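Form predicted alone, single chain, as structure tokens, below.
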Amino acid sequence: MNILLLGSGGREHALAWKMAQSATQRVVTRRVKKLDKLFIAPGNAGTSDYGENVSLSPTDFTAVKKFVIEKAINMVVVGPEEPLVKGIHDFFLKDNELKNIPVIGPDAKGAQLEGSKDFSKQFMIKYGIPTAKYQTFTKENISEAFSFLEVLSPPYVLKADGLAAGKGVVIPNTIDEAKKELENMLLNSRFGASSAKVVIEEFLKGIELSVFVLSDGKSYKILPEAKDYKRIGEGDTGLNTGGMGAVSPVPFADKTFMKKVEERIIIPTVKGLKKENIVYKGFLFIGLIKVAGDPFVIEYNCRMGDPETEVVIPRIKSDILDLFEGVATQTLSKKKIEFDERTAVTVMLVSGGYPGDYEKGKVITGLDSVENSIPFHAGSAKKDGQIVTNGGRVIAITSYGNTMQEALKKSFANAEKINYEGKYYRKDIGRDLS
């Protein structure tokens, strides 16, 4: 197969790394080629080790079509949420030249689980999926929003309805701060059009984790769970980021808890999607919080998380292209999925100033000295023969270990070997799980 992978982050590097392992597959005593050519659009300095980077925007569907036809692409795997929410799957289905090419990722209606917080909350309520109480507001009824805040107890959870690059959630500690943030979102467009609607939720106190599902629209496979760390500062302080590290498996997600997750959340979600006539083909990321032993949904995402992908994908022992073929042909239930029992952790190296303003183009050194870890590139590029920073999150250093501490020791050791001006990383990843 010729495959086009859309995206440019650590998630896409991890997917490219895994798909490249499917280049050949042993069938009985002969080897059958599974992957002929992998293209990554636009990719980064790391993805080019596993395929060919292409200067192509994932949301330029016309350009994607032209490339798919020119290169005889047999499957498109969509990494980030934006092209899914904008309807790339629908674009393929409606085009006579593309309709038979599988797209791994839901259609626009399915992607609304992430594209609209209000849609996803309505979906959860409709299908009895446990979640926090909420109401949705616009600038037209901001006075009602103020009244709703008054009946809640602090802290307060304010979410931009639309996509905001993982940063559209604000959790003020006082009512005055909450009202100010709400005005900022609704009246001053803090998150642009994404905060034209704001979902206000009750705050749930517990510990968070992420659960991942791969679905073909009829059946599903539960992937390894993970816990990520969103705050920039150690001790979970400071601004929200796209993610500073992740751990899998999650010690507190035991069999009893995961059975509750499957019965109360995953099964009702899959059944609900069917009832809504949504043929969901792709990854579903369920952000959960464990409250007094029970799971509640914080949010859905229509793709894999980042940096969770960098610990989840390395723990999948099965051929990922075989799983993707199962998604495409709705035969996923017949596929076997096996996991590595070891712990995988990732530690994210970020640019100085992130998640605020930061500079790009800083030369990265020390990558060739990394041992016993996998450096997944997130925001990097090649320039004049050197690898340079090209984003806020730069490198995710993933390691395996028989224990979380063993894996973390490797990642932290290699974090010291990689250098660039302004490098920063959290040194307390996993500490809350010890």
Contents of the next structure:
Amino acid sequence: MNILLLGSGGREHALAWKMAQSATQRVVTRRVKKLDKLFIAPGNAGTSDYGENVSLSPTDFTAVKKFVIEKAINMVVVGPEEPLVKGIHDFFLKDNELKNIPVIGPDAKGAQLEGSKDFSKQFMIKYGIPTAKYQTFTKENISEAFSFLEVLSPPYVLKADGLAAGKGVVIPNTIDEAKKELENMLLNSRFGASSAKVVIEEFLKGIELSVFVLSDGKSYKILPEAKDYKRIGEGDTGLNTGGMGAVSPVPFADKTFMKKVEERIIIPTVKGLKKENIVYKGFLFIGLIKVAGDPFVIEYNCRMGDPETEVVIPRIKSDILDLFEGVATQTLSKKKIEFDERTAVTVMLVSGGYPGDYEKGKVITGLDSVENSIPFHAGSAKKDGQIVTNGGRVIAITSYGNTMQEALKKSFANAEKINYEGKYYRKDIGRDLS
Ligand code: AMP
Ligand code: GLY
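Previous: the form predicted alone; requested now: the form predicted in complex with adenosine monophosphate (AMP):
And the full complex, kicking off with our chain again.
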């Protein structure tokens, strides 16, 4: 099977690493070699160890089509949300030459769970899925939005309806700031068209975790859960980032809690999708908050998380291409999925200045001296025979351990061996859980 993987981050490096294992792993029952050739578009300096990087934009569907036909691609795996929300799956289904090539990732309607906060909140309410109380506003009814803020208690949660590269949620502490922010979003287009509609919701106080589901539109598999560390500073302080590290499993997500998650959230979500005639084929990421022992949905994403993928995928023992085939042919219920019982952690090395302005092109050294960890590249490129930084998040160092401490020790030791100008990482990943 020839595969095209779309994306360029640590998530895609981890997926490429895992899919490449299907090349050597003979599937006992079928005796087939699943992976022939892997292409990653656009990929990074890490993904090229497992396949061929292709200079293609994941949102340029015409270029993707040309490549898929030229290289006889048999399956497309979509990493990031943007091509999904823009309808890459629908594009394939509607095209006579592409319609039989499976896309792992939901169609545009399914991707609305991430692409529109208003859609996802309406969906949750309709199917009785626990979530924060909310209302949606546009500039036409901004005065009602002000009144709604008055009935809520601080802090206030304001969410741009559309995609905003993970930056569309603001949580002001005072009502005055909240009103100003709301004006910025609705009247001054702070997040462009994405904030033409704003969801205002009740603030939930609790501890967050990420739950992942792989669905074929008929049945589903729950993947290992993870916790990520969003803020730039230790003790979870400072600006929000894409994620500074992750751990899996999550100690507070015990059996009782995960049973509630499945019964109250996953099952109604899957049923709801079917009722809406959405054949959801791909990953579903459910951002949860545990409040007094009960799970509430903070958000849905139509893809895997990053850096969560860098700990979740390494904990899947089963052949991922076999699972993807199950998604494509809607036979996921027949597939067995096994997990590694060990803990996996990842520590993200980022560029100096991130999540604000930062420079790219810094030479990365020490990757060859990494021992007992997997350095997944998040933002790197090859230049003049060297590997250089090419993003805010640079390398996610993943390690396994029989305990979280053991795994963290390995990642932190390797974090010291990898160097580039401006390197920064959080030294407190997992500390709140031990
Ligand atoms: P989102 O982009 O929806 O994941 O939101 C970004 C972050 O804002 C989440 O990871 C939470 O930390 C926080 N957040 C979002 N909604 C709420 C809420 N209703 N209550 C408390 N925190 C929230
Ligand atoms: N780590 C959070 C996300 O991928 O959205």
